[in-house]
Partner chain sequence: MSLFVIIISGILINNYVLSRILGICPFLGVSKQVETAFGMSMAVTFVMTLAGVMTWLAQTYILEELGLGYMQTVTFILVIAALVQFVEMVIQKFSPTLYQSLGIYLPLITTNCAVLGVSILNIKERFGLLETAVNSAASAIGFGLAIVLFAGIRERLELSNIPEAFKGFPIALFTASLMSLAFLGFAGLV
Amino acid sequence: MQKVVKLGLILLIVTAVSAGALSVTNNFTKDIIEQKAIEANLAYMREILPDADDFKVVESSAIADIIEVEEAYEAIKGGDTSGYVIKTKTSGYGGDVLILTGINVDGTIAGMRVASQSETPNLGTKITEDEFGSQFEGLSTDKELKLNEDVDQVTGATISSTAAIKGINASIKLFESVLK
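In the form predicted together with the partner chain, give the structure of the chain above, and only that chain.
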């Protein structure tokens, strides 16, 4: 019995040291990681809605209700809301596909950018290219978009294209149901 206690104690000490080391590293890297994420979004957001003066985080509990939506930002121009940028996460072929969708207040899509993905090089990665992304610009948010009806998919990359349009549809849903 004494032995079991001793072994348990040793394991506990090792784990505690591990937790300590991780907590230190976490404190050290957490801010950098967050900072990088905001900076990365900001560059994309400026591309999607170039007229906006400033972007503010939308704080609403309704955001968590749509499972794909990660974050939402409000674009401010001359003191008024000019549009929204919504970040969504869907699963693609090689992992998560993070998409930023910009929606103008008038209910048209301003544009989309793929913020991160791990799709197949040269195939699924084409969802990041302009040829695919620019198809969404100007489309209305009054209905859900359908692949190969409203926009053409990337040839040979159905899963990646579906992941993209799912993210954009989630953004549309959030805009129509909450933000508008």
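Could you drop in the structure for the form predicted on its own? We only have the form predicted together with the partner chain so far.
Shown next is a single chain and nothing more.
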């Protein structure tokens, strides 16, 4: 009986020390991880709207009204608004899919980038490729987009394609109802 209690205490101490070490590591690295995510998003925004001089966070309570929308950025060029980049989060086959959609002030889609995903390699991950993403460029925001009507889905990756278009449609909805 004493041996079981002794082993239990040793296990408790090892677990507590490990948890403490992970907690300290998390506290030291969370700001770095957050900064890297912001830098990656900024790089994607510059790819989508390369003419923009700067990006400014859009402060509006209406953003929270559209379920998939995480945040929105105003693209500034020469002191004027040249477009918007909207970050959405939808559910894909392997988990959350974060998409950045650029929309020009004239109501055309400038482009999209998948910022984060955990879809099936070589299948669902094809939503990150230019062949899929370039289909959205130049499309109008005057209506909701439909798979296999407005854009082709990735063959064999219906859930991933649906997650992508759902995020882009949420961006269109925010643009048309709030930002336009």
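Under this definition, the rigid core comprises the largest set of C-alpha atoms superposing within 1.5 Å between the forms. Positions refer to the first chain, counted from 1. Just so you know, these numbers come straight off a predicted model, no measurement behind them.
- Look at 21, 131, 39, 79: the residue sitting at the hinge between these two forms, where one rigid part turns on the other, is 39.
- After fitting the larger rigid piece on its C-alpha atoms, the remaining smaller piece is found rotated by 31 degrees between these two forms.
- Once the core is aligned between these two forms, the alpha carbon position of residue 26 differs by 5.7 Å; this is the C-alpha shift at that site.
- A C-alpha shift of 19.1 Å is found for residue 7 between these two forms, based on superposition of the rigid core.
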